[in-house]
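Only one chain is shown below, in structure tokens, and it's the form predicted on its own.
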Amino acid sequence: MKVLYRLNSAGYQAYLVGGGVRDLLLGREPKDFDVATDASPEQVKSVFNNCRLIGRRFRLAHVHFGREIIEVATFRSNQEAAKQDDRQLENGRILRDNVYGTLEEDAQRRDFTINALYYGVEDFSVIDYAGGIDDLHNGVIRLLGDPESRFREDPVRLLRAVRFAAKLGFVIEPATEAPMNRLAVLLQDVPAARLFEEVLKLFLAGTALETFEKLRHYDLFAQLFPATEEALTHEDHEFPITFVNRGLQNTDKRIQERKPVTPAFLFAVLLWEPVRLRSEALQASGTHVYEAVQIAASEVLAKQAKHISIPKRFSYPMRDIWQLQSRFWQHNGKRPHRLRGHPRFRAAYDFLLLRAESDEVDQAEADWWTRFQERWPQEESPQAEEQQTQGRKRRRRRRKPKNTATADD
């Protein structure tokens, strides 16, 4: 509201736009707020001291309020660029777009009708140039303009269509839906780092399972996780798809209960089947199980990086989760206690539970570890008791050497 009022006071048009308006009209809590204005990025910066300009593809102003950031974008135009550098396209895909225009032109440049809604504080009204209100009431995801052209401009819109449909419980309008399977291959041209961020949005919105099913329906999942799709398509058993489904259900449940979810566990679930199959092939040729999983993990992650760039802060825990699986069959001596003390034990144990629920491994194995933890809580494990005992032991004082001096000395 401060951004809107201050820009209005400075003589500029300013509107709340996009997902914030959409979610408020649906009675949902918006995750963030975006503002559209006729002020250029440089003019926005002159109004706010707490403003930074970012981006080359789309020049944006970020107004900072502590940790909160309000993104302010200048109205964009459909007109041809006056300068060659202002708009760049390659095979129909927008690489750069800083051609500014009017509010109505900006509305036509939005992706979906339900995201082309503007709220202004001058008269507290919602402005709708694209029929977004009707689509919002009817539960429809509709692209603005020719669907094929708009998907080619930015192939990530294919993923956004699925995400909004799953998140909002809407249906994708037939004309928008028609080219989606055919154009799925366009995702191969999207940078792997950008797809990582999009995948997090897809699977961490509380509707991961439905999103997964829709992605497979439109041949999009195969572009994101080709090795997993290949494994699931040609698998003879039911447990791989059951495992993924249960893992995504677990993710949705944790999000609904406002519990933390780590992307490492999510990606470990999504990539487990190709890792498992490759590991089993290596073991069949004589490789030790631990080394086999290690090699399989490296190969699968290297191939996956060509499609989605997974940061090391997530790929390293994924490796631990996978490699610890073979150690759950070691019940003798102090091995269970050492495993219990591993920093990734809890995630690996939860992973084992999913495997058991999916009939990939014997449920009795998971039950053994559940009973083990009940019998030996971490804080009361033999190692902890031993460490506490050692901590209580006093250091022995050194004895002073006996005084052997004689009277003659």
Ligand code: ATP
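The model shown is predicted, which means the values in this text are computed figures rather than measured ones. We call the rigid core whatever largest set of C-alpha positions still superposes within 1.5 Å between the two forms. Numbering follows the first chain given and starts at 1. Compared with the form predicted together with adenosine-5'-triphosphate:
Residue 342 is not among the residues whose C-alpha shifts by 2 Å or more between these two forms once the rigid core is aligned; its shift stays under 2 Å.
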The other form holds:
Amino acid sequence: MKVLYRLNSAGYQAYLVGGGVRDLLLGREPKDFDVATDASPEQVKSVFNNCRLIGRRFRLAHVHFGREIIEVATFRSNQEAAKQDDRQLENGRILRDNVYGTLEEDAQRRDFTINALYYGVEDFSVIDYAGGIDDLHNGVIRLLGDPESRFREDPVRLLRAVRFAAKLGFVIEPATEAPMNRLAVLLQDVPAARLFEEVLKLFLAGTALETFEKLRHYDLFAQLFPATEEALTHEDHEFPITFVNRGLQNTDKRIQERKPVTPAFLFAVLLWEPVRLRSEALQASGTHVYEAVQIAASEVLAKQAKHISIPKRFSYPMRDIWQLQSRFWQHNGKRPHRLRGHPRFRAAYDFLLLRAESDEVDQAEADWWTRFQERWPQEESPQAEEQQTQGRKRRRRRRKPKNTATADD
Ligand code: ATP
Ligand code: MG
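How about the form predicted together with adenosine-5'-triphosphate, since we already have the form predicted on its own?
Every chain and every other molecule in the complex is listed next, the one we just looked at coming first.
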């Protein structure tokens, strides 16, 4: 509100737009607030002391209030795109999008009608050029303009349609939905780093299971996680899909309870089936289980990196979670204590519980570890501290097997 009032009194138009308006109208808590204005980024900066300009391609103003940031963007235009020098199109895809425009033009370049609502403080009303209010009331996700060309312009909109449908419990209206399966392959052209960000938003919004099912329905999941899709479709057993379902349900529950969720665990769940299958094949041809998992993990991560780039800070813990699984079967002597002291023990144990719940492994195995922890609470386990540091040293010295492609290399 401060940003809107301040820009108005400096003589500019200013509106709250996007998810902020949508979520407030739905009685939900907005994740962030975006403001659209006819002031240029430099003009915005001159109005606020607490303002920074960011971005080279898209110049945006960030107005800071303590830890909160209000993103202020100048109205942009989607019109006459091809004619503008500032903006290039390649196969219908937007490469640059830096042409300023009017409020109406700004509304037209947004993705869905429910995201193109503008709230202003001149008269405290919502401006709706595209029928967004009706769609909000009817629970409809509708792309503005011609769906096929809007999806081609930016294929990430395919994922956004699914994300909002799942998160808000809305339906994607028929004309928007019609080309989705056919256009799913366009995700191949989206940079792997952007897809990583989008996948996090898809699976960390509290409706991961619903989102997963919709992604598969629209053939989008196969574009994001081809190895997983392949493994799930060609599997005769129930447990791999149960495992993913349970893992996603867990994630949703943790988010509802406002507990932290780590992307590493989520990605470890999503990629487990291909890792498991590959490692079993390697073991069948005589490779030791430890090495088999290591090789399988490297191969699966390397292939996955072509689609979604998973930063090392997540792929390293993923490898640990997978690698530690084989060590759960060693119950003798100090080994369980050593495993217990591993920094990633807790995540690996949660992973084991999921495998047991989905009948991939014997529940008795998970129970053994549950009892073990009850018998040896962390503080009382004499080796724990010591082993933790040793474990780290040992890991550092261990070498990777030769001739193994690694996603992280
Ligand atoms: P949330 O923040 O809850 O995920 P949001 O709708 O605010 O949802 P943002 O990614 O924050 O989504 O984007 C803000 C607004 O910018 C959107 O509401 C939409 O109007 C516009 N927008 C974002 N991404 C796109 C896109 N790929 N194509 C067209 N418009 C977009
Ligand atoms: Mg937002």
